[in-house]
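Here's a solo chain for you in structure tokens, the form predicted on its own.
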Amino acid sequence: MGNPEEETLSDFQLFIGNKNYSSWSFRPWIGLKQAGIPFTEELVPFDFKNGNPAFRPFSPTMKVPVLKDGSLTVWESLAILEYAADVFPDAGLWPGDVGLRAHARAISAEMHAGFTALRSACPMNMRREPGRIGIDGKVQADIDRIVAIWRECLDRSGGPFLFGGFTIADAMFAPVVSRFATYLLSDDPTVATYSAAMMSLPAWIEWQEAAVQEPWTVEEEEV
């Protein structure tokens, strides 16, 4: 992987929400950090029931994350990461092989659009003491599918990440890794191995340390 910070100066501004809760913000943040792409972080907490009116000046959807690059605005986590991969093609955000890249895009899109039962029942909450909660069949089906994705990718690549090196696919699944750890959702060895690799990243540790120190509590995100 090249060093994009040396190759191209970045004017990226990444607007994010609470680090404790905002799974969508976590995805592009850890992706950019891990790839070494410089950006300015703009944290605007959503300690309101329906977000925060302060999102309006920078977010066309009134949601986070949002990336600003000069006059360009990019929203949605996956679109932000795709844009970063285009601007910094040597950053290694996608696998180099065209077939693996297609696979990585497929599971990233599946994560972006799916697993709504799991995301609803088990919100990301890095301050929460780990412990099991009751889950229904739909949540269990999401868990089983995620474990199957991870197992297939890691068996093929040899790890430590889904496609060997860290890619957008890992960034997209990062909040799920957090959920698995918080709610003790699986005892599968694949989950333990992959989670250990993800949670030992310096970027992960930096985000988590900030998350647990945040003063805001959003009751709707507390299970």
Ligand SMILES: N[C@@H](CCC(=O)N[C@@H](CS)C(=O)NCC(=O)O)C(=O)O
Second form
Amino acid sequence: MGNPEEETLSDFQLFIGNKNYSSWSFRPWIGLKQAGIPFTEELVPFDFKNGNPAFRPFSPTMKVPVLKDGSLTVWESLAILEYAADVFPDAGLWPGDVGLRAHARAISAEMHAGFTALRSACPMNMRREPGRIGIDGKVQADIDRIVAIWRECLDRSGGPFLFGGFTIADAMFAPVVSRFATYLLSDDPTVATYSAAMMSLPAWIEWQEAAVQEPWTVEEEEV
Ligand SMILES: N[C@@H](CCC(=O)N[C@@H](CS)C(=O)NCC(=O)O)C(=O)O
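Counterpart to the form predicted on its own, namely the form predicted in complex with the ligand:
Everything in the complex follows now, all chains and molecules, and the chain you saw is the first one.
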């Protein structure tokens, strides 16, 4: 396999949670969509009160996202995107240059492992009316670090995405872009420009349009 445009079919089956809230699901979903990699979407709504029993048949961690490719199961958002980049090496999911690729992997891993203060204080909630909330020093430190990462990448690449064209790094930061917009977390012009580019992607619009129409409310995620 190589170029997704030359592929008529893939067996990729992506299990995701509610589009309005599932920030981890959004990452591989927008990455695969943006790269033109075909997949079947299986949306399984959260059922936190009962421990999400419907996740048991497909998810070894009882979390989403999960990718199935035939008999293979891949969990963890970044591992799913890495697998897609391996299966479709011509899809441009990582920068071509080895040094830029290392940088893109570093910030993607930093996102995957970190920014816990921001993630817990400001859950992704695409339906929420934009508005500020009180934020503490730890959340502000996460915001400052994210803005520094974006500014460094965009200054070097010239945009519109972190490494010029859309890569896994953008997919990993997509839910943060959404949080910045929902909770009005930064007035930095770099954030505004980058967010506008991300939020005008057809894949972003498709996800958001579905998210805002979902009937489910998850109280734990409403701030
Ligand atoms: N590190 C995991 C995080 C997955 C995760 O926490 N997913 C959330 C939804 S966004 C989930 O399934 N939560 C259900 C639960 O914790 O019971 C990844 O990158 O995929």
